[in-house]
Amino acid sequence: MHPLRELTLEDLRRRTSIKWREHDPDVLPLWVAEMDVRLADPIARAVSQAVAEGDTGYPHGTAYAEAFAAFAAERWSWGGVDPSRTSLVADVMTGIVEALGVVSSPGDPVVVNPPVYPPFFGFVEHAGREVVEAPLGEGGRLDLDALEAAFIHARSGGRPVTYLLCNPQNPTAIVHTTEELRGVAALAQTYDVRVVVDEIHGPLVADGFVPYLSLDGTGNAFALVSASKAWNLAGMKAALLVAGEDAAADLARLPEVVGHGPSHFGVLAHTTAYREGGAWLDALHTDLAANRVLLADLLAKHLPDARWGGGPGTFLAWIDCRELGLGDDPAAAFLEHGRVAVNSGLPFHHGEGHVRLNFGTTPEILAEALERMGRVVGRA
């Protein structure tokens, strides 16, 4: 089993969705989130059934917190997911807005890490709270004395502080450390600070990945978590928001109408991923792995002067540009002289000459769009 070898290009012009829509038919589309993958089987047996039984109603039960309980389990060996401490929600974002909504009010600080997953900024501020940036450091790990100087200058306004936590990180792909995580927990502890940590791309971690409330001294955080990202699920909209044991009070103050949100087919689909899709995500996990060494290998043949950490958090990779002579948005030279589109990196913020490529793609798409990239580069 080869999820990322399975499909053509032909069969991926025939797709409706955002990625392969958005551009002109020329463009190879490496950038928003979405794999070149079919649906692993057993999501596909679930879904299929629901449709012809007519079991197209209202979502409904624990079946989604059970089966992630189950996974987390025994693949991060975290047995603290206690059914009762989650809600189901929409998304994640959806579920992060909502989190904020019982731990803080309009006006309050978040601290986010630039450069980050761009709806940070938005939802937030959407939300009515203020972005509090603390940058990322050297070769994108957390700064932990950038957080806690953030989280002073935050709360020096009076006003409650909340840590907003990409984990693993979305763009740089870097995977948390233990270390680095209990860092985090104790300024946050120190300076009364909530978290709301979005894990999201936990389950496409081979190895290493930590979820934030394994952790001693997390238990008044919240966790956004989804099969969304590791099996392909985007269309089928479900999250799921646990809250650690200390923050039980905070979850039951939720609106009813928040579990509105998620499809039945998205809960079925997140399901039976987190219940039956292990030997699927092995799979990806390989032909991941594999796609991680051929994308380094064609940018030393065709873009030499970048650079990447090749960080295994995520099927995302943030590669700085800055020394191919094209600019501060080099994903705009890419689209129009080569036709390959892969995500700007300045509404990530501080991502200025960056770009994030999507390599969860076949090898020959992936080929051919560096390929063009380096024709880029040298007529530039």
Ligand SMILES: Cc1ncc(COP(=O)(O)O)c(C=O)c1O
Second form
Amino acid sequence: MHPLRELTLEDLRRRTSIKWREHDPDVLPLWVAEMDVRLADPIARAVSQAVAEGDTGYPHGTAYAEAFAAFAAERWSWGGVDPSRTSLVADVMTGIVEALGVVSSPGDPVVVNPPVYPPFFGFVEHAGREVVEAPLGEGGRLDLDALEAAFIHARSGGRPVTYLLCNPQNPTAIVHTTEELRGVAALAQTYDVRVVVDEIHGPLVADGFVPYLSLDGTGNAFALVSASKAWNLAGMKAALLVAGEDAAADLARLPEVVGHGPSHFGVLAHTTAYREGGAWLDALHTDLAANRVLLADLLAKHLPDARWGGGPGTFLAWIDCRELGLGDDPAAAFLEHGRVAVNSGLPFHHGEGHVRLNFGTTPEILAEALERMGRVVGRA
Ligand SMILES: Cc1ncc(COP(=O)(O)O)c(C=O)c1O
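Right, the form predicted alone is done, so what does the form predicted in complex with the ligand look like?
Let us now look at the entire complex, which starts with that chain.
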């Protein structure tokens, strides 16, 4: 089984999702975090069966939470997921906004670590919270000194502070270590900061992912989990908000409207992914590892002055293009002259001269894209 080698460019061009429709048909899309995979068989079967049987009503029960709990115990030796301390939410970003809603109020500060997934800024600001930046440090790793300084600054206004952590980090694909996360938990305790952690990319880490809530001293935190990145289910709306053992009372204050977000198909698909998608996920890990090696080779060949740390956290590569002579926004040049769509680093903050490239695609598309990008630099 090779999830990343099953589809042709012709197959993919028939897709109607944003990745394949945002740009002109001559553009190779390596931007938004969708992967070029078929649905894993067990998920396709579960959804198709529901359609065939007219099982198209509202979601019910705790199957999603139970499937996630079993997956977390098996893969990450984290036996602490209690389905009674979880809530279904429409998707991870909605869940983040709702978690912020129960631990903070409009005007309160929320600390984030740029460069980070752009909606961390937009959604937080839309919720009326004030973003406080604690930039990542050397090699894109968490900088605990910067985090402490941000906590102190954020507290100085006298308002409750929340920290929105991305584990692993999008866009750098850095997987935070146990030691780093313990450092976060200690700082959060010292400065009385509530942590909300987005672990949507967690299952994409083949080895060494540490769920934040699995560590001591994280009981009043919230985690957002979902099968949507690892099994490519963004169109199947459902995610899980997991409360730490001291956050159950906060979880109980979620407004009723939140539970109306996830769809029955979403819950079915995500539940099946966690329950029966293990073999497919293992095969995906193998293909992603091969693509990581291929991307390093292609960069050396076509863009030798680009720098990539090779973060193992997901299918995203954060590439430093500052030596390429393409200015602050190389993605614009790659699109215009190379007909390759990668994400500009700018909306991630602190991303000048960087691009985010999605290598969750076939080796052929990756090779063609890098060749085109190399030609752009040749021109420059
Ligand atoms: C870190 C991170 N969080 C959240 C999301 C969006 O998740 P959802 O569609 O479940 O809101 C993404 C999508 O790429 C992401 O990378």
